[in-house]
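Starting off, we have a lone chain in the form predicted alone, written out as structure tokens.
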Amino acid sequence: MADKVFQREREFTKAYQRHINDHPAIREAACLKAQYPGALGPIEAGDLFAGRIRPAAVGFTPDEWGQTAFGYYHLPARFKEVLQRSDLSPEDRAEIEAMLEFWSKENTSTKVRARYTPEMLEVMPSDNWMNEPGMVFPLYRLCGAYPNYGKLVTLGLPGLRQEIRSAQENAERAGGDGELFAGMIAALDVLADSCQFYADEALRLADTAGAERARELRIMAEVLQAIKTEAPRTFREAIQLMWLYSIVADVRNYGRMDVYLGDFLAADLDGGRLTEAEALKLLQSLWQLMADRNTRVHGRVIIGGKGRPNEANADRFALLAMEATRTVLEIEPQLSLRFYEGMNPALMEKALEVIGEGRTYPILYNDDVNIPAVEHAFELPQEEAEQYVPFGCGEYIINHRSFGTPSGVINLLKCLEVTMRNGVDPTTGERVGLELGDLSSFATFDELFEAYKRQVEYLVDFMAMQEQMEYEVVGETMANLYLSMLYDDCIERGKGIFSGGIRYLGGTLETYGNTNTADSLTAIKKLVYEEKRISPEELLAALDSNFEGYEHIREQLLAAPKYGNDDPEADSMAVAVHEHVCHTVRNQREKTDLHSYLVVIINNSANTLMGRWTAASPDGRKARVSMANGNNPTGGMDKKGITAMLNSLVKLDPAIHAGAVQNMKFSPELFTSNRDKLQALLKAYFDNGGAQAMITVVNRGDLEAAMREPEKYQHIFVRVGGFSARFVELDRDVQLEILSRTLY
């Protein structure tokens, strides 16, 4: 066994070292060849398509494996596990230790951090936002790629190869970068080899399978052989090529699937090659593969929306996709429905049916609000904005034309607590922020608010610098061959996606604690400065003691106006906090080479994780408790009903950021006996400017019972933030945060 330990990691490392001084595209192609097909997982029982992944402890990805592992990555914890084995020979141990030492310096994340200025290192002392206090943290990753799957399934591998060869010849004649295209051709060879690998495996499995399974496997082998040499001709072939590309390229979002698969579906149905039941079975298998991939916050499939060339065929696929989501009881893919006034009403009817059964999907995106918002936020023409796609937890980019990795996070509530204490973090006692005075030194509320804003602005500057540095390192060290061949403009420009090839290179900054910050500022303004019922010293003492002995002060803070109740005082503060951080971040693009730099208010479970390191706050929240999720009210603080809550949500301008989470928790009765009221409610919300809705349908009693007897409630799905999860698999404090959200 010992001679096989870390074999894939060794082969990958040797390939990288052999080509360490070569053109990034040539090095990357060699590494991809070493990575695949070894990183491909086996065909499993029931699979109708081939394509599973089993990542090694060393590899290459345009996304992320682990919190700081992206690009050329290594997973130190996996190395340490292997090095603890007692059966390692001295030679194996020495080689693995040498690999660990090599990759600890050569991995992409380390190269990004090595470029930081001393000031950036001081502001961002840690990488681990989940387990340490701090106001800002970098996220070392690329994520949210949306390649042109339509081009892939239209041209197929041979057509794409021909286009690249032609571009290579033109580049070589004009003195351009011929090696980039040579790398792309080699990457296509890896993809073709992966097709053959799976075709061979399918035939081997067919030899020992039962009659029906053998038939399925032989069809799979035929499809894999066909897409090696021809463009897809059928629905099944198009799915197989798209899926295997996404696995080998390690792309985790799947684009406007109704656009690029709708015509294939319609042709097969109308031509009698497939029945509706057979087509659904194929899609169910694809959905299961996506679920088993377990990307957690990714796995986006987009259906509906403006800007689709053949809506009739796309709608046929969209309805089938929603039925697959209804019948495949998994938390991925994250099916997302873009809708608009005048759309085929059958799509929204089907969406509400599926959501009402507790699936949490499809997520609803209002094109009539989002397209103008994207136009303004990204400064794009309408025809480009129509191609917006949400990825991950809800960030927007332009389909196969832009990139917008969230490469940093900021905890706004932490910024406020540090500002009130002259730059000191109360959870550690260390000075971490600007020294602008403590709460008692601010004579007016406006002085406090200006100090808070200065604290935020100071930090945002560094986060924008970090984003640009990350792209610079990636552009210098990686060609991202699979992305570059299917992103608009890269082949035409003869440049890799992050080396000048992409049309719109953007970045995003995740913000947390927005609502708690606004509610805290409202309480301070009202109780400390206007009514003078609490002195600055009393407030800080109450916060530092986590309200022990100061329960009367906490009661007053909790009673202060709260966002989510259509209260002008509270909501105007939420708007002020929202507009300040959004404009501050958006203005950073003037200081960088980025086309856009925008806030995303997507709040996955990080509102809970970062809450663990945030002190008690002036909104009445206790220390180490979850912060509010996304743009939503703090759990239980929206006390005036669903209409008031929705009225508060729409006051936050969607045209100055790149996506926000709007989580809603409804009872099943709204979808059964009160469907008309539900539809009227949602229509009013969307007509008033609601951009998006992520809906969980559940009974409170079921959630409470699931915490007591989790084995009986595996079927309950909830929206956490920008992703869904089985409720029973969440950490207890995340469960409690979800339980605290008002159920309508």
Given for the second form:
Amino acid sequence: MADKVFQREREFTKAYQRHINDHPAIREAACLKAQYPGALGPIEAGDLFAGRIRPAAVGFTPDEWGQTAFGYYHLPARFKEVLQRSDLSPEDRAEIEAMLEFWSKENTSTKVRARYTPEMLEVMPSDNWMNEPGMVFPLYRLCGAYPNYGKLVTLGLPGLRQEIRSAQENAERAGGDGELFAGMIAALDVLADSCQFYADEALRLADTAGAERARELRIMAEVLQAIKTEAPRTFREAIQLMWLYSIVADVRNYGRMDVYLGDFLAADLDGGRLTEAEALKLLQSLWQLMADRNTRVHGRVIIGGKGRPNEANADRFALLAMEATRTVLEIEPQLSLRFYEGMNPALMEKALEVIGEGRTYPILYNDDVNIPAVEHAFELPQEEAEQYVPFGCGEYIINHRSFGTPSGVINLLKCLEVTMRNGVDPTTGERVGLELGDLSSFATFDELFEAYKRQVEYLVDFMAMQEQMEYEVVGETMANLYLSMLYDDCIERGKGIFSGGIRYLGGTLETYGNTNTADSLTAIKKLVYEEKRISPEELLAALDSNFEGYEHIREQLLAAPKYGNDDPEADSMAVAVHEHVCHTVRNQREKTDLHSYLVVIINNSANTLMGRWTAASPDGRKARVSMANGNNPTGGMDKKGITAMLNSLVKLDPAIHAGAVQNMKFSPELFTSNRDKLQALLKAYFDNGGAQAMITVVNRGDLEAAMREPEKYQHIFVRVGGFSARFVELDRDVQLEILSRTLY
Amino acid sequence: MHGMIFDIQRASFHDGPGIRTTVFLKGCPLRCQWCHNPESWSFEQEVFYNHDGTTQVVGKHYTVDEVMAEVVADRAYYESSGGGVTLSGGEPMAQFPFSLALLKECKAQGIHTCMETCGHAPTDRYKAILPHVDLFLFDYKATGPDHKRYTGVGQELILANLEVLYEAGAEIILRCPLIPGINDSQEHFQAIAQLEKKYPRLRGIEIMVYHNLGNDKAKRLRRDPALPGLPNPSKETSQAWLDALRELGCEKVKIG
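Swap state to the form predicted in complex with the partner chain from the form predicted alone:
The next block holds the full complex; its first chain is the one shown before.
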């Protein structure tokens, strides 16, 4: 029998409405029960593990679905689609319309926005950062959860249940409320039911499958039955449990996998229960499931690094994970290798082998720089900092102890653009910023720079406030049961993760246009104020006409020193811009209740998308062109070689933000013919203070050919910024931005 | 004291061991027809007339300190890779006082030094510079009368200087540009093989396969390329050269 239209959405909505006045944990548990197993996708051919997701148009997620959909979310586009159907009965239409009306007020994003002060609404008039000009935009989401997978696979469902039950009994004995724990138990039931759901499906599929596939499916069913009632005993069981949890909880980053799976792997290999080849096959299947999930910017698997108690076993897993990445040609998981001086060198060798094949993974993280940086930026002791993990596009948080959702974006180049024009955005002619005078009214460069700083500082106050409000709304309206049960301190404190349970609640602000802003300021300082070769009026006229008729001005601007050449003049400006925005943001921890509020220079394709809405800039960049990626030089402007570029990169202090991405594009020849020199190059960069490297290995000719004949070049993977992509699937201007990056 | 320099290329992977900073000195006594750096011939500043209508001045005066400021910035990369500084050109020996001072300063700062040279300079200057050069990349361009024909100078002084450097214990890699139809002759290959036998301590022999990127530069200098239309040799051709040299007993030869 066919389901009714929007059946899942109706059930979810009814559960929510029935419990609308109940404790958030109870309401959430009821919603989860309504959401699953409906939101579970079928087992697909070749899957060795069960767990696929198919989100409904209404639901609950601790992350985000779509642009502004998170928490209790609804997807208006899907409503619109179904309401356009001609075969919809009047009753169905009425019910769906009522649901849409209900959720358009009750969804979490709307609740966040409803809380904004009039001033905040003025500063952030729009949510549509991809399609409208603006200096700052809010992002409605929670993201980057790293629950304690290790605890999950060690205790299993029964152990976790027991721990929660005893916490519940203690709470109730002490006269407190046990509803949070009751919600957690119910959430565990949903997880156990999901095991059963998939076990049944696997057996059903086995009935009609060929012999080999039937065997795989029966093993899958056995594994699911086992983890439903017992803690995992094998590598396979541990993977199945972590995977199904991540699907049902909708958590999209997978933790320090070598730590929590390394012992299972080693025990199975050494005990003769599993061969290397079989283990690899399991990981390949897991990798494929992650790839098909297509989170785009998440899917992090962390391997290597300090703070691993079982280093030898973890290394064995890490090597296998890299082999899985080498052989599964997909853009997820975002395999990330933490390393330090003294770590087993086989890991870095394997990493370079995989990167050299053009895989863009693993992404490299230098613990010797990052751990002290995290200690300082987050003000944490070393043993906490050792548990840093990059999520999503590269924001650091502390594994199962902290959160750092990027809840806003700021376009620094737009801030400068508006500052030079007395608060007016030249792309719209509207006054959007503080009126501090225009370029000709600043007598000195310092006056201009101060005005820019004030513009940025004014905005950042609101962004931090916005982040805190977002968490407050979340803490009031949901318990985030799956996260709370696996985030440190929540069970002990008897509090939901965002209701006082989490140890370190932090936030982050994504900055864009950093490099173009710095290079623009360098050019203005030199040409307008020091050498007086261009007048302020002339500069603005040239920018406003996108350099048409002002080619000679543009030539001078382009010839001014540029960041990325180890040039003291350009780089010191980059440092000044970097330190200003990083400190301004970081100081918000004093003004808000957030444990930390930090800049992330992570980039995705926002440098391109926001560039489309940014006018011509004094660094010589034309209107609507991509801004530079992360804190990398503008493509093609780093002319002094890779070492000079790397020297520029390391001048930007990593200890005052929560992560920055360093993209490097190398030719395959460098990897094949000069591997030893390349290794030495990276070593010196990391010794000099390089925190991170994301390496794309590709020929320029192949990229150009891929733009002409995309169907033939599906295999080319590039690092966009905070995520990897198949080159042929990117927008044309994103492709051009990648092509423009200097190839070493 | 100033040197006339037309480029400082950091992160060079092909001009000696490790990661290097290559300093290209402007001005050369030779006029090799295949030269891929025609802007390196004159000791004066010149102008590139670019195809897009812009112009670009080639050549700039540097003090030793100015060069060193760029050189030391990459010290970490030299140390991790066993690299250092390479003087190239043009012909570094043609700006002898400056090159000597620069090399001395590099050595004083503990930086490994290479010098690429055509070998055509007064012998006493080679003797004077020898203590400050860790490795010579010494060109062997043509054999017999061909040398004068294709480079503008005879090879007697060059061979004498090679002998002097070798006997004085210098570390030397022989660099042999191979140009199809010009010097890819059996006679020239035999001469190379004989040098390997004669100088057993040679650290290596690198053949430098012709490429025609210099033609465009010549045009931008408003000069006629000496070898217009000569295509770049195929991989098979360069492999055949390598095989031919090995056949003649060259053991140290590889493609540079």
